[in-house]
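Consider the single chain below, provided in structure tokens and representing the form predicted alone.
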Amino acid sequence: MDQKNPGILKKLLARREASVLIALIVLCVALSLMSPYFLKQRNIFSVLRQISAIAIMAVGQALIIITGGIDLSVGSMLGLMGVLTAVFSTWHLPPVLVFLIVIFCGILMGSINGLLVTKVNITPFIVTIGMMNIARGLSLLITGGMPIHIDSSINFLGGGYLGPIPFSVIIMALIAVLGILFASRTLPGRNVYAVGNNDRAAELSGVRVHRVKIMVYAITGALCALAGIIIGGTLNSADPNSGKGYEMDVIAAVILGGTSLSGGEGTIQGVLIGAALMGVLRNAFVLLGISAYLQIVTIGVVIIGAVAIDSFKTMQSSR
């Protein structure tokens, strides 16, 4: 038994997300010693609430990156979906119908990304930059550049609580569980990894590669819509500039969590650890009174560092 334990420990530490989990634990311990407010229930739920939208979108982004793609439009799509939520809520539609319409709009936009990548054979980077501008432009056109109020009937998803727990945190946990089960326990989830490892080999094995890629972009679109509804409910209004820069936080969370930019590797649980690390890092700046400008610099360094580490691991494994 004693001989097995070191082997199990070594195997766990070899996982791509292990180093990030250790960094998260060390950061949490350090912050608990440096600030008496860090472990307060209110602060913990505040951090979880702040990362909920990022974590939800990161689940979809991870699936896209595992297939070898990328989606730079997630932040702008979040903003547009929040605006659509506000517009549809003013029509006095039932909240459930508003929710379903906005989710459908997200799926539609995500599917368009997937179709352009697969059927028109445009690089994901170009397609999603184009969609980023389209979504942001539509948000500004619809609102005239001004925030618009969201009807209180739909606000509970972002602003509601179940006891002391923000409803957005519960949704994040649910999406995390569904994402983990999808990626590890279903045939479509396994096909995502097959496509990322070698799309040609996957196609020869009977996997419908184009369908898989369209699916992951559609899933990401739906999750952006959900995140947009949550952010709109949190702010009680839809800002056309909402979600600006979120694409970088989402990608950073995915890469920090151990997902390889070259595709084929990554776990949803790792992505959640990456999102948590980003959230705790931002919270540290607030609690310690460090300049918000330095926060931007630090996040940039974290993104570059995460990509550099991923590139190093890829080179090491290819030798």
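Predicted model only: the values in this text are computed from it and were never measured. Numbering follows the first chain given and starts at 1. Here, rigid core means the biggest group of C-alpha atoms that superpose within 1.5 Å across both forms. What changes on going to the form predicted together with the partner chain:
- Comparing the forms between these two forms, the C-alpha position of L24 differs by less than 2 angstroms, with the core used for superposition.
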The other form holds:
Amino acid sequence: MDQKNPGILKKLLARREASVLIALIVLCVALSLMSPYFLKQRNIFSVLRQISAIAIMAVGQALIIITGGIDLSVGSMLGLMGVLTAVFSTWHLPPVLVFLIVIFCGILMGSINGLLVTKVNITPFIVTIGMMNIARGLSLLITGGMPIHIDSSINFLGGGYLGPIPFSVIIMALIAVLGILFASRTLPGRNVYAVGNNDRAAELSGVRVHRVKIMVYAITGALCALAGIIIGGTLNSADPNSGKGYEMDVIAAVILGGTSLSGGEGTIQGVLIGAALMGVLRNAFVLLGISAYLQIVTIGVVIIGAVAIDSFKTMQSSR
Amino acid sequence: MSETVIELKGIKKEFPGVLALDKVQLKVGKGEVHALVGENGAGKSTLMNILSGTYQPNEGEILYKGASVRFPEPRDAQDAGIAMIHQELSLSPSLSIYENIFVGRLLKNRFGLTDIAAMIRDSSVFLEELGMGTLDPKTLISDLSVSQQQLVEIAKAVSLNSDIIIMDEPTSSLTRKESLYLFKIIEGLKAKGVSVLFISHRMDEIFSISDKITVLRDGRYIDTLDTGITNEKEIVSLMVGRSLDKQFHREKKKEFSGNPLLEVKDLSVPGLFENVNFKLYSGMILGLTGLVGAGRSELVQSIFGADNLPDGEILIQGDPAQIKNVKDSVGLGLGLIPEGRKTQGIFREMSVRENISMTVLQKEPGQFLIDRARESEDVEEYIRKLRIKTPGPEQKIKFLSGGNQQKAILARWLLSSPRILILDEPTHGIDVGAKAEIYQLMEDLTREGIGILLISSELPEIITMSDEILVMSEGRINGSLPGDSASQDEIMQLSIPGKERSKA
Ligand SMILES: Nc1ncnc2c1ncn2[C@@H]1O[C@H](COP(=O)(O)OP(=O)(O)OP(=O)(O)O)[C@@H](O)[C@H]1O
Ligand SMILES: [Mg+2]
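Since we've got the form predicted alone here, give me the form predicted together with the partner chain too.
Entire complex below, previous chain first.
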């Protein structure tokens, strides 16, 4: 728009997420050389589809981590919301209504997390470990431990295509754009950073700190519901065990994307890059036919490596 | 002429977009108290951080006891006998006083176990010397006031038995009385041959304790003078690069009419303060002073709805006000600049722009999308108005010098245009020239009809600015004095706990 563009490339490179972006590009180039399938449209969309649930939840998780909290219940919430989708579709409600109810349930669960963190003053780690168990237990209770069929056109959100593009990828793109705008252009987004930087100063500046915290957990709840609907839709069924361990992938994406676990710093753009890196890494192992066990080790190494490089860089620049 | 202990030569330090120091030199003798002065952002802290191994210079040499040295880490400087008290407090809040004092070098008893008793004993001695004998060394840092934390920070540096102690604005959060304890300690250090590098914006302190004064301006070395043969005026003009003659003067008003902007009746929070009454009128500056720990900050924070909601009545322009949280009071036109900029003021990782616009954005009802163009315009206006030294509004605030961070917090509240402004130690860490500008700004605000409640431990500041002065002691208003005739002595008398005087 205005004349501030010249420095933009330099600025981008100085950003925390720059090293991850470079790693992502290098990996993509290498993969496209090593495997003829990588750049095939089908593969690209399938990678994007696989990361969509993780990326969507990572947007919420990032907001929570920026306020200085953490949410370990995202995987279980995803599972429970999938199950609820199945249950509500058996009531023969219109899909729009099912969608709204499930999202509402997500907001509710997230808000409970937020209320416990703020009003009861329990550390987020404990609250959300509790919620992780509660949500998983509820899913198993409701389903009796067996996957149940989802019979509703709501499955389109997860399994449908718009032309060649999976619908879930469109949803992910939408959430990404909204997330970026929310964090960088809106007052509640700004307040998320303020709370994470210095909650006392935020309070004294007129920010309602508790509300901000409850809000980020509620948003994450809603996004877990969305992810649950998508995962359910891809399989046409709700597995009570779905989303197990996803919390670690989500947190890894957030941290890879340059968000500091101590709060106050990070961007949604970075988190999306982090999620993409995880997705492409996974894809690499499939395409190159390397052991899935090695893949787990590699992802661990990448996470530690990225954070280490980053911490090294900040140590250098502050001297 | 005593022997030179440390000499810095041709020091250059560059940060992205800022040349903080350019060919700076400094020479300090054994047992010398050497003051370092300059405007906010002149490079004082940066130079000391280089000496103490926190930063590495881009160019230049450090000669210590005659040999050229490098300190890659603060630890190396410490081991060589150079201790530094940083401008921003750096104690661990969740540890006790004695643990902070001995962190990294726990005392061991003859069985090789940590000797807690000895550390507590030694800590008590240090606290005693600083006039805090009543404080239990096992108290957590987070339970201490800002000034007590500062004193612990000093105790820690002194306990290291260093040859050089660097003190970066140690007195900015201390009261006069606490500062005097510090000066006695500095005398003692000097007698033992320890050199002290002392940074302060208070000229009276510099002239009462230093032997030499080095002036920096805009990252450049200006001159080093013997304290005995120079004077305040000369130093200030060297600092700002022009002569700054007249002292700030404010005409006091005695009579105020109409409804008070802010009136509090019988305000109490058990254990913090009780039965506080005062009236603040439009156009008035009401001074509130007293020893640290008298409950001043607690009082204003609770009026402001920040914590411990008080019993009693708060009236705003004659109407009872229900203040349950800060948002309520901001909505009612109150503003509070808190003490302790690191803990209660700045958002470290956010830009100067975001720091300044924080409150004004909260104020607009229904604000959702931020109008970036307007935000930038407002912020840039205040950066100019308060002459905040920054490469631009997008610089992270943590990279600004201490005084410039303080100016940014001032800007945050001025921008939100409150009708009632509570300032808690607003000129904390601000240089002489900028102080006068801020006083002028306060005067301008009162002319616009704003009422200011000014909390300050600096008696000259309180006396220069206030129309009326309230003196608090142990949670009570001990008395009030008219602003046009009050003297430091009268205020000191009233701030002593136990003494009481009926209202004039
Ligand atoms: N880590 C940093 N990164 C970028 N700029 C910095 C950094 N530290 C200091 N600066 C800049 O260097 C200049 C000198 O800062 P310094 O903190 O030394 O000032 P000072 O003389 O101590 O001021 P004050 O009286 O306000 O404490 C300032 O313009 C400041 O913005
Ligand atoms: Mg400084």
